[in-house]
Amino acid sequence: MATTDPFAGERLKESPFHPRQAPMNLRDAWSSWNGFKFADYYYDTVYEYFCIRNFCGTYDICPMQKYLVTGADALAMLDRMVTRDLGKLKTDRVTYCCWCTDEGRMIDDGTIFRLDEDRFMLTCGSPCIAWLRKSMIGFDDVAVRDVTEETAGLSLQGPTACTVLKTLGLDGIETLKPFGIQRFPFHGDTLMVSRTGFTGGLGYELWIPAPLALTLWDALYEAGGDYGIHPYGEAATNMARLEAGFIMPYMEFSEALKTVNYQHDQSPFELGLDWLVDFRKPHFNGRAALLAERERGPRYRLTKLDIEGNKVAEDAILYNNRRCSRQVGYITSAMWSPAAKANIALAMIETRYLEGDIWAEIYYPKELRPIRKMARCTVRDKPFWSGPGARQTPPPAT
């Protein structure tokens, strides 16, 4: 007899590549996000990150949102919509942007694909549609609509990337540079190459539809057999983002739609994303308020820390010496770092004190009982870790 479950709007959705994810997942280690199951780790968090920087790993990216934006008015209110001039942006070209509020508060980060003159693609962490469609009054010529679960999307990166790509048949993929998009015939249908990702090292996003998304991964892994090829979670893709400095939702910034108490939110400015706001456009939504910050400076800035010792400054308060007289800001993400061999930290930091001296008061526990430690830090300027076939083209032959 037929029951009808009380809870299936409430259970997780699964990706396409579950079948293939499932039973590689030791530790039946899930998490979720946007409403699909989705791994944490596989095996041993510190194993996987391995595998990203000395070989090649999967990760799945289907639980992104995706958003196929089309219409003669298409770049024009994505272009109002975002901070950057996407007006620069070339076919079969990718960028990475971000929206904020009419108050030049950061909504979400993402990426945007021109697929072709008025045909864009809008990835990001959390669901945007009914900004999306906000975004749309006012233009007669543009429809929005949400591929994320007709569109497989899995993430390959690590060194021997390219060469497993090339071992799968798409040829030429050693020409792809940075940031560029190419198109290879797959069962019938069309396999979308980026090379983007979101690791620091050379990477590509894999796109496909979803009915073919586990024919791409046994062909895929059929071919990375040789090349340590292993899939990886949202622990190792934590380790790995913080040693290239990327932001993270929920811990560098909260969206600011989703936001409670007053400025806790974050800017462009605050987050160190200068280069993403382009004041050369005539108008963008929060565009008069970031040219007043602008101005007056931001009050606080996401700053890369080096902290002496090897005690990891997770959820840290700084403050401006050893005493702890004043406060000065608070660690957001922490690790240490196996490729820089640093204890590493993001931190928001008030621009005020960014020339003084910043002290980290780490908690840490030793067999049961808190343990607290001052740490002195140093500031950085470039990112902690930086994969020598990130930008290279043709990659590093492995």
The other form holds:
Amino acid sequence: MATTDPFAGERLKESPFHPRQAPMNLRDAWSSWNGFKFADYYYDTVYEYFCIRNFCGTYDICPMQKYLVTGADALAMLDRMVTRDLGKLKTDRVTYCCWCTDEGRMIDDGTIFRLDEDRFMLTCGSPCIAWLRKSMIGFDDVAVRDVTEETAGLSLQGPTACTVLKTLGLDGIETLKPFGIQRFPFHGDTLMVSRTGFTGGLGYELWIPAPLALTLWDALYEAGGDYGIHPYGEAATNMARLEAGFIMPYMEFSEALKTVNYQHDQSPFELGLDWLVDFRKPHFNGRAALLAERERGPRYRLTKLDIEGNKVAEDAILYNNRRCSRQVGYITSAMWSPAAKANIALAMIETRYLEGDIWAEIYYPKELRPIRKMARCTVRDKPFWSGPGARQTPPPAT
Amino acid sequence: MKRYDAIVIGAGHNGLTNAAYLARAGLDVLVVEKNDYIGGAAVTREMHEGWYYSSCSYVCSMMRQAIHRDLDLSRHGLLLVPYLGTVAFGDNGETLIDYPDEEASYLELKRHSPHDADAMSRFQADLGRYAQLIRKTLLRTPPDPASFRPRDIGELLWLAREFWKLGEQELYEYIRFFTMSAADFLEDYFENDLVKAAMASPGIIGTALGVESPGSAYILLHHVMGDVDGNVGAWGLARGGMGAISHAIASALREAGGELRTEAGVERILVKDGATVGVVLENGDELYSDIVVSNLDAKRTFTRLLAPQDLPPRILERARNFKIRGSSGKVNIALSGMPRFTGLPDNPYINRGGQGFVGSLETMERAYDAWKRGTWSEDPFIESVIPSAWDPTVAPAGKHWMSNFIQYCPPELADGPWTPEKRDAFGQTVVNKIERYAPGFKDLIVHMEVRTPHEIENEIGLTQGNIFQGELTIDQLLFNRPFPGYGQYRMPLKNFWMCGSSTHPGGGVSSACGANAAREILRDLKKPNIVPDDDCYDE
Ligand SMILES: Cc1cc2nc3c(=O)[nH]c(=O)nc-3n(C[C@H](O)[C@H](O)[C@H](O)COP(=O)(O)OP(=O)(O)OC[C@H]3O[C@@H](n4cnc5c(N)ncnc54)[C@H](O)[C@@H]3O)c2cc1C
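Would you generate the structure of this protein in the form predicted in complex with the partner chain, following the form predicted alone above?
Full assembly next; the chain just shown is listed first.
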């Protein structure tokens, strides 16, 4: 007899990889992403972080939004939506990009895969079908389809990733260049592999029709057994991406369409994404506003900080001196970096104070007593960590 | 004839650290190393094709974060990886698992003794308090208690203040602690023998003391005061083996313009009018420099590289009597697969990390008795790690290597000198013991490197194979290290310095000795200090 679950409406959806991931989540550490049950970590955040840096790990990107954009006008439509020049994007290549409101404030960032002349896949953190529809206005031959649930995505990141894929039988994977795409026959279907990721090291993303998800998982874990493969969750991802200097929604930026307070959203310039904005394109959404912003200079700059000492500057406010005379910015993400052995952070700092001294006011608990500490910050222009040979093709063998 | 600003003798990790800082300060520095490889006891060597052993030191937790960060060793290729799951094995095969999860560890202790499970928190708190204080001294030059220089008085006051912060009762406890045996110290906390043995084992590693000998409590502390990313007491592995640490420091040294010469053993230090002026290499080459820094242990430096007539007799006497008894062996084993230990679940988080074949306090003390008689025990204490389970670069895929550190192994045998046969018999003892806990282990063995104190001394020049470059007892610690009155890296000859583990804060891969010595040298040269302390690191 079928009983109906009275809580069905509140339960989270499960990713196609869930049946394998759930038993490995020894700590029952679940959070959620776009309505999916999603691992915060499985066993130990630091262990999983080191799988990314030292061996390889898998990260479930099924909850990430995926849209198939097709038609003769698909390129023109996407090119008008994003700030980057997509004309240069060849078939079987991927590009990172962002899109903005008319005011030049960032709606979201994501990646665009050119699957064919007229076929693109857009991936992003939050649903954006409404904005895509708006962006389609004026283009006749373009269709958008949400393929989030029919496509399973699994990120495989770490120095042994290429070797694992070779062991899986993906011949020639070592010739795949960063941001390239290759396809392999897989159980009567196609496994698409892109050399992309969010960790700053060697890594790939695997794309497969959802019904084959578990087959892929089993084959991958079989191949990766001698190469330290292990699933990792949100917590380890957050560590790796911060070391690599990548931004995260709701940490570094609030999506412009969801922000209540005036200019509590961000522009690409404020986020240090200048390289994503191509003014040689005659038109794209937010161009005029961004041009004006470039002229006057952005008010804030997202800045990488190396903070003295070992106390993590989470939520700290930044000042121009030890006495806190003037607030100059705030921390967006902070952590102790095990790879760089440094106390690192991303911070929004008012451009005009960037040249001066920067001090973080840090609070940390010591056996119940809150301790306040002023720590000197040094601005860094390179990522805190980058994987040795992460961009090499073929990648260094491990 | 070229004249260097400084010559550093020995490319151990401390010598390299010292040279890197001198080079960064603008000095023209040369490091001369006798071997054709660098790193001293922090070394990785491919001893069998595809297998890379950390031949001597094997785990890392004392490395000063401030130095790692300041020399940018990560950029120079260093990645320190923590490992999980340490298991202590008792005499009769009982197991005590140290889980990464605190609750799980508590329940595991409770299985052995509810009393000890509770007592563990107090033990950790007390040890943590002692360790905190010692840690603060690591990147500081010890004060000279007999000096009236403002700096020494200032440092003495600082030290006194730190001690006073402990409170009156703890102050007594602390002083008592320095002279206690590990066994007596643990008696205050635990009742279960396996728990005691597991906790006591760091107290005998590398020392010529037993668990029952006064002073072994401090050795215990020395081994648990380090941390991995703030996780106090945890140990990590260097990706690529311990040699990766030395190579990263050497890379920082080269980047700063320093020069490094291998296969350049020093025969003698040149002394003129009471000052060192350079070195003579084993091949007869003479090299000159304004200052000479020795990375070698105190005994070797003063009794082998310097002529007795160049030294004050008192120093010569101190050097000859410097306590540097060797007591440890190392057996590195290449394996065709992962050993399976009896009594452990098939849990990959805990069955391939570290293994402590501790037995019991009694077994450890019996092993010490054997050492005193100039032989080794058939049932020695072994501390093992399987680095290949945590590092894909040190063994072929699917294959492994196991690092086994053995306490005790005598530098000289009662029945005559070490021979290859006796060395192999020692190795066999170790294999036999592991086989008892992991049946089938012997069948996995692909290659073995057996190192007694004899090999350790001959290969990397640690006198008697003493892993710390000198015993870590109170008479040879802090301002007494290496000799009372010479705790500040400057030695009793003009322009002559020491920077190895024979100096404060002693043995272990920490870079602290080398960095502290560099700070003192720069101060003496009236150069601005560029060597960091870790004052901005908070507990
Ligand atoms: C078996 C073993 C296991 C250990 N395990 C650990 C561990 O797991 N973790 C840890 O932190 N510590 C461990 N230690 C201790 C640690 O390795 C040492 O304290 C540390 O590496 C010493 O570094 P150093 O630079 O002071 O001296 P050394 O490493 O001793 O360096 C001295 C250098 O001088 C060179 N030399 C010698 N004579 C001459 C000469 N005449 N001319 C030129 N060069 C010369 C040597 O070849 C060597 O390179 C272990 C040591 C040993 C031996």
